[in-house]
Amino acid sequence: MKRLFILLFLLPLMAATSWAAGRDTYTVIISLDGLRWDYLDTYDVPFMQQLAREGVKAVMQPSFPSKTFPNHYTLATGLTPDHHGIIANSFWDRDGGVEYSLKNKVTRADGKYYGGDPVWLTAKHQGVKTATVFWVGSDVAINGEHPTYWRDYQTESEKIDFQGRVDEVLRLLQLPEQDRPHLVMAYFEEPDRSGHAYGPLHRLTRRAMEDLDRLLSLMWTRIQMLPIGSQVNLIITGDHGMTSVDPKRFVDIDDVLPKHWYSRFCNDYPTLIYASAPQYVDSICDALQGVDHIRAWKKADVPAYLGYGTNKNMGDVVVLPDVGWLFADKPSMKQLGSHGFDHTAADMQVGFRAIGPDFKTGYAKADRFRNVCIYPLLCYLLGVTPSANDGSLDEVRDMLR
């Protein structure tokens, strides 16, 4: 009985100690858009290689579709795009009768499209200050709220270059202790921008990655010089990979489907087709079966491994091109690289590096892990209780001390 009493007395104390320990450390997570996993092994990136030697090296699998907005918001919420609502970079809002698009300033900033509980709000609601520097979704008022500190990508991104973003991370970490965020999430458009323009293997894409490596190396050096330097965890990862594309690898929707069968389609990866009437759904699907270089399903029949097809705004038919191909009404003449394909494909995988007091030293994770696990990982590092999510801390626990 005495032992039981002591145990019952100690359990809350132990829990409080663990909770406090999370707040004695700080976590900085950097997203490099389009960070294909093998960039970190094949390009001249000594800092990334240093992180592999001194911290954790892994490969992360994106969620489907392997696109920027869906996956950045997945990293923040731990939910697949099918569950958090940003199912593509563009899709049709069936109730609102409008197309959501990352290029549409109005829909992009409408919080009704962003479901789930992003980590900046999970932590904020539990008393932990958070900061974002252009992370997708963080400049949107989700349930009327933002992170403690945030930047508006639509109005400020062109004014704050990559060096300015690094400076902002350092500024946030040097705020007075009572004001200092314990989570800082920063976003960089490269190497995605170069990967699209020149292809993943071009020398200019290589240069963009190597420039980022030097910049982040200096950032980490500056962080280590801070009084809290030894308390900072650094995670560097991305949203998806990149593969080579060619305008000749193109399937024209006009060659296979009559226009009156569908009211609209969102010609991204995947292509979402919205039938003009229910009776045309089967006709569309049947017409697409056997067409080379694409797979097509009614939304209810999308293969389970894609984790896609149940969202209310899903197209009636989902068309997924083979890696490197496009299904649309016109080929893309300006891009030599793209993504959005099957999220299990090799070129879509994402690099991952981590270092700091909570991560092992010189650890190479044997198996790739799902990006929905980043959210529970961040919650663990912050010492907060995660909201419901599709990830699992157990899937990444081996990387932790």
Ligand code: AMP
The other form holds:
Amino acid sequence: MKRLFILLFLLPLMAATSWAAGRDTYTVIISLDGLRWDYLDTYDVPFMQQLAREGVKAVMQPSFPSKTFPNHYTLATGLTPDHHGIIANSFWDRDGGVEYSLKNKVTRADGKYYGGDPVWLTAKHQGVKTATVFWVGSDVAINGEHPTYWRDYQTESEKIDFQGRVDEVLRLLQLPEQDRPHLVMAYFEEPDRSGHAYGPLHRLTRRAMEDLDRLLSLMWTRIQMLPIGSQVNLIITGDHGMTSVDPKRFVDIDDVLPKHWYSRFCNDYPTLIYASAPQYVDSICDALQGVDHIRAWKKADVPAYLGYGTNKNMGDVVVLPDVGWLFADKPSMKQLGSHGFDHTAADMQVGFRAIGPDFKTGYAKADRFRNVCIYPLLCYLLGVTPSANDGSLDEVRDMLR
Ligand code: AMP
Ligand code: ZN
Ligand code: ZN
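Counterpart to the form predicted on its own, namely the form predicted together with the named molecule:
After this comes the whole thing, all chains and molecules, with the earlier chain placed first.
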């Protein structure tokens, strides 16, 4: 009798304090590449406004650098790029003596570059199924493993258009219960593609965003009509923002550094410079001090707020151009928009909307939150214990019911 009493007393307490939200809900997270935060306020996107009224509206801060590969893999692992290893879209692998690049099929697909524990593996190891419809890292065998269901970007991304990706999300949510993933992560190349080509404020970038709004509105309507419709959470967010660039806002590396001082530089945001010999590290850094429109640091001196500089593959010198500027050996003639700048800059911030049984209704989050918090949030929604990460559920708990 006494035992029964203790059990009856403890059970509700245990339920209330448990880490898990429970696995009776499903979560769909959509990444819209280059979803600058203010597109959701200034463009004609009624579905995004509906989500703000009926769910949660927030602004999310990317991690540094505000690039696609580093940040998608941060969303998946809760680790900053400096900690998970994808420190830029391209960087020099000091041990392997090769350049890792998202454009190089071999290095991009090599699991050794992808550190940390992506949410699909955290879940899998705790018996929870997940699916990705293209997500950086998910088509790479990380410690030999993938999500339960995944797609290969290289061979399939051109065949499965945006409508096809929505159809795939719906198909996954309709699998028999024992096969159904509790987390579906889907990736869309827009509005990044238009943002680069035309700039963030161009009518064609606006149109790309408005098309996505209609597509995702129809997706949500179809999800709601499923038997599990009321159990589905939807998160719409992205990897970084976008700012206007101009070929004239360009600092030429050849004007400021002799070529023999460095063996290579990875010409991305930021620019990672690898010295040809240790004695040139100081020379490079000294030569770059006082150059207008850039900031340069030895890797050990990168300011703490950037959370960058400790990874073994880091350049000896890190060069960060001012927002809208480029430091390279030639100006980029093809782009009117870009990103990768200081991750705290206004234009680099990312839009965020969430709706569903685990989220509050009509809640506008006052402060921006860091994107390293998405991983603990997803783990909470899945009811799995997160691995060590740089985020915190406490930073986003206010959004939850
Ligand atoms: P960026 O805007 O330079 O940071 O890179 C964005 C590009 O990354 C997009 O245009 C995509 O084509 C590409 N991309 C996104 N996800 C993947 C992936 N999983 N595998 C390969 N490339 C990808
Ligand atoms: Zn991107
Ligand atoms: Zn981009």
